[in-house]
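Read the single chain below, which is given as structure tokens and is the form predicted on its own.
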Amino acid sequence: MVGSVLLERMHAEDDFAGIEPVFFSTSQAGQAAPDVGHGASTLLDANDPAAFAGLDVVLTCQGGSWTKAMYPAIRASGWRGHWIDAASALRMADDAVIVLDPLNRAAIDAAYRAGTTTWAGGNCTVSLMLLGLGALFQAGWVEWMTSMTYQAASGAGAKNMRELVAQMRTVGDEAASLLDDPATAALTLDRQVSASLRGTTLPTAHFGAPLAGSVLPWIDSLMPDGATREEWKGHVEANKILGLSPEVPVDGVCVRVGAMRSHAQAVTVKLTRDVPLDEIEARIAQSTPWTSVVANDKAASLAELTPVAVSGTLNIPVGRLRKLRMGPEFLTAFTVGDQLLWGAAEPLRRMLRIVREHAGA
């Protein structure tokens, strides 16, 4: 999903001119390679550290089991060129930098200027969460934050998405009879849902799960702090990508949605001091230029703050801003953003772009 979207990106940005793109696969070696405007060529072998020799970088989203197996064994043939991953196999090592360049474009370039050449874009609920709202962060506004997920299945990959699709089917289907029927009584209606949900027909094997009609408030594995992998990213990337010192705890749940694209999430925030709102708000709203504030009406967050109105585009809308009743230091915060896009692809073109403008390309 992510490489797909990348190359949509890529051609929509003009970013194959001026370059030499080479590709790789794990399984289709020797086919055709897509066609981005340079001519026939076929899929080179991905798991043959030997094919990458000459090549000035490596972008890739082919998972952190390949990149665990061939990142070192390129590196050890000699390759010294620059490494773009969207895995999280190396984003916490000591010379990789999580790359979000709206808000750490001054720390990428002078990593770059220092000699590094290994690049990760960050997990997806972390890149939308610090698009939204980093700024407050960025300002020392921020003395912790929880963050409650809503990820959608696109997170989890292709063929999650379309199991998706075939458990909605299959709740419609058996449930269509009664639907049809105007008299049906809503509990009725529910038992059979119900049915579908807890039966043998519903297709399960990649969710682990029903999702459809409901939430799995799971993802990724156990921690030994009791949280899981995906949770403890948020507090681990977070400092790292924006180089905060001290740490500002970040923690949360991390829930997925039976949403198709676009992760949302729900932010509390401890602020370090009674900021205004309208302060919080100008300073959001400024941040990036795809950064927006949402007003907190119905109307406004449920055409604008949804999955269905960012997903396909590289809006980053936060909304439902508000002091909570624990005091005027507590602010509350909806945030929605494309996982595929800013969660994942747009961040790695971008780097390609800058590693292209160190060198003079």
Ligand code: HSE
Second form
Amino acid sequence: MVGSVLLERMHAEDDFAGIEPVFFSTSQAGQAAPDVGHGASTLLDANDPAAFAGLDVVLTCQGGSWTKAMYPAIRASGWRGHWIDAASALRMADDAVIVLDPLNRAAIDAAYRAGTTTWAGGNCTVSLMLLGLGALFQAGWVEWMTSMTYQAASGAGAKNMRELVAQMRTVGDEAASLLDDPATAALTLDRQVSASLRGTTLPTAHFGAPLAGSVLPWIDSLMPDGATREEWKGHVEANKILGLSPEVPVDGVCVRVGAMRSHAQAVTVKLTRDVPLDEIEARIAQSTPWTSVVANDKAASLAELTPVAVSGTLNIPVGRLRKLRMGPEFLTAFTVGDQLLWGAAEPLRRMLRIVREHAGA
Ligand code: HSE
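Moving on from the form predicted on its own, kindly provide the form predicted in complex with ligand HSE as a structure.
Now the full complex is given, and it begins with the chain already shown.
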């Protein structure tokens, strides 16, 4: 799915002009490759390290298992090109940079000049949080941050998106006659919906539980300190991307919700001092061309600050900005962004452009 979005974006930005792309598959080698304007070709075998020989860049959204198996094998075959990867497998390696160039272009450029050739896209939630609020870290205003996430089905994969919609259909179908009768009491409707959600007709093979009409307060595996791996990534990846030293604590609770492809997050920031709200808003609004501040009112929040509003766009709105009653150093905000675009595909295609810029290609 990330690969499909990546291809769409690369077409839209004319990224295939001036390069000679070849396509690989783990399961369909020999079949027709996508024609991206360079004529017909066949898929090469992604499980054959020798097939990568001579390539300048490998750009992969294949996933962590493939990266873990093939990255060492391809490097061991003597391949020295640039590896650009959506998976988390290499992100925390000392010789890899997590790419989010609107925030860390200078670090990317310095690493490139120093010989780095391994580039990983960040965790979607981390990249989206930083595009919204990274400017506050860069200003030195963040003592710590908590992020409470509302993560879309797409983050769990294409099959999960289908399962969410299938769950919605089951609930809707089974409640249809009650819903059609305007006299049905809300509690009667609720009993039917609960029966569907707890019954045997609801598909749950991929999420392991009903997501439609519910939320799932668990994403990824358990870490030793009781955090989930998704929550752990918030700290380690945000600090690595921004090169923060000393580290700034980032922690929270990651939750799956019934949105399709855009992740939202509510954050609380303990500021290092009482920075006025207008300065904070100005810093956020200027931080990247895609980041905007949404007025803290109902109409703007409902129109601009939801998964529905941003899905399919590169927009990163930040709203609900205010100081909390805990004191003037406590800030809250809500931000949302498309999990498949800035959360996955966009940093990778931009990194390919950066490699080409450096190489003069
Ligand atoms: N792990 C994320 C999620 C998506 O489950 O939403 C990939 O970064």
